[in-house]
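Take a look at this single chain in structure tokens; it is the form predicted alone.
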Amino acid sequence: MSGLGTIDELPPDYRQALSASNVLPLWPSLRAALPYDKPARRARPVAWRYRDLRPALLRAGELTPIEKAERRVLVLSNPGLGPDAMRAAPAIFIGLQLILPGEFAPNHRHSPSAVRFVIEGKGGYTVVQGEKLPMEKGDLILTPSGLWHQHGHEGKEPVIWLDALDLPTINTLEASYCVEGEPQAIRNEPDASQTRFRRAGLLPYQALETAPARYPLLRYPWREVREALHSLSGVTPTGKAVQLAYVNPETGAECMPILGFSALMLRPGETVAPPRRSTSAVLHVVEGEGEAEIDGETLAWSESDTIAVPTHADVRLANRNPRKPTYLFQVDDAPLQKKLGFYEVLN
């Protein structure tokens, strides 16, 4: 196809008339909006080193009391998306949140959905709709859209977790807002991960006789995920990703509607090349060290680092330790893309 021309080729009086009517000609920017073969991408592969960010996060605890901050978070901003981008990837907000011993982050609910993935510390907890969810390293905790949630800390050391939200999508739709609430009354019983959903393939019988709950399980303990990954690794061919999805135990569907979550294991010395997909993703290192090659760019990582993966990227993940496995937590926008009908596995 021949060139579509530029806006400067149009007469000034024509451009002014269009502008006065609040319209734009499409053809000069058609290829920018709809490029051939592959999306135009601004997001870049980038690694955030936890060892660099942790001191700044702890200093934030000294500089800003929780009563003033409400939520004490450092946002991971992808440099390709602009200097003030509150996005690690186009549809994914990632932040590191700190709560100190004795602190209480007040109760609220909001239109974006969020998850918490615990990085370090003991004694922290989240309360969602009255269900108290203890926080241990590697645990995934859901705080879905519209549900009341608050955080507290009963331990003796800082607790830090990774926040992942669908905030960029909700902001684009101009639908992001928050409502404050009174502190929740906590139910005097263990959370559902310890009682109702302890084993895969087993459900409370009443779940068969009622409509599936949107969020029956709010906490996914890492110790059980890690054990399941080890079991799966024994029957997964070398070079193939050992990967488990976090799902709704009553439906088998993704546990959240817009962002997807999974856990990966790289066996000692193993390199895997996952299929190229249309999604963007963020990888967080739970344990271990290695390298990610993303569209030809190599990024080294170690425990608690976080890596952004652009859409349509070629990815290779390598565990450089010949003796120990490596574990990764992945956030992607596959559920959103599937609902919109353009999700692709490209090779």
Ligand code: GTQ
The other form holds:
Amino acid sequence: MSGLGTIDELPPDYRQALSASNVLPLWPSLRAALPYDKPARRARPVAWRYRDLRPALLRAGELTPIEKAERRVLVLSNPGLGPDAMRAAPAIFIGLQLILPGEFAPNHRHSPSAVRFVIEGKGGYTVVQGEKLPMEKGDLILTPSGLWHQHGHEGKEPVIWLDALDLPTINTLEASYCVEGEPQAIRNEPDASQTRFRRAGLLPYQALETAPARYPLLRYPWREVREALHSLSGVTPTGKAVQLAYVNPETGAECMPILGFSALMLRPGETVAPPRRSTSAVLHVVEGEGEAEIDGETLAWSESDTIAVPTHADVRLANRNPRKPTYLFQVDDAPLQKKLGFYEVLN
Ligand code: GTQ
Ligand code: FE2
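If the one shown is the form predicted alone, what is the structure of the form predicted in complex with the ligand?
In what comes next, the whole complex appears, and the chain from above leads the way.
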């Protein structure tokens, strides 16, 4: 920040005149806005341990009825982004949501897009535009911008899932809002992952004769993702990331417009060092235990923990279990950065 001066070097009467006209001099802030070589990052590498979050979330279940909460969510707040930041990473909202047996989270739709990634419990479901999407551990459920969604619970144990939203971006644009709706009528039909898009490489023939649907597939069952990771690991050299992207089966593009989603497998004892990227990310542990080294900081993780990765970070992921694979779910802002034209893989 040398050579460009500070605001204090300007005469007070000049500063007051600028301020009265609602303008600012750029030069005292230029280097902060455009730092050399690497962004000035406030987001920090952070681990949220599930063993700490789970009791707090269950307590919220006792303290706050669903009727009052509407959505019972604890938001992961990156301490580098300010004390009340509803952001785990600069563009990523992450919440842990609890729904108890018999509860119903009412129908609504909103401009931000959301996904759910199930952490524990059986019997939860989300309804999107009349399609009932069962929620089992590791399933990814999409609730894209503008689509009606409501959650319910037909099981016996608490159901907890991770919410990932593009809310920070929509909020920055002052474009976030929500509409309430009557409960949806549910179609009596299995979700599209079990019918229209049963297998990668096969599409309903009709899909070739019409424009691609924006959101043809709303549920990605973990059982199939896990199997596909194992198959991919068989042809991936050790030390290279075994990673699958969640895409729109009709276009092959990322399944959502702003945030990207993928699943990673680390083989027993394996360490993977992905390239530095211009994106920020959040990693969520589906199974396994290990360590992440992010910009020199070591964070331990085990099942259901969640980790924030700042932009341009040096990342190394180690599976510390010599016998079992580790599975991670990744959320990043690559789709947004690609659309904006500055996405970079840095080495
Ligand atoms: O479940 O619909 O974490 O609308 C934040 C906003 C969850 C939801 C969140 C939401 C939802
Ligand atoms: Fe919602």
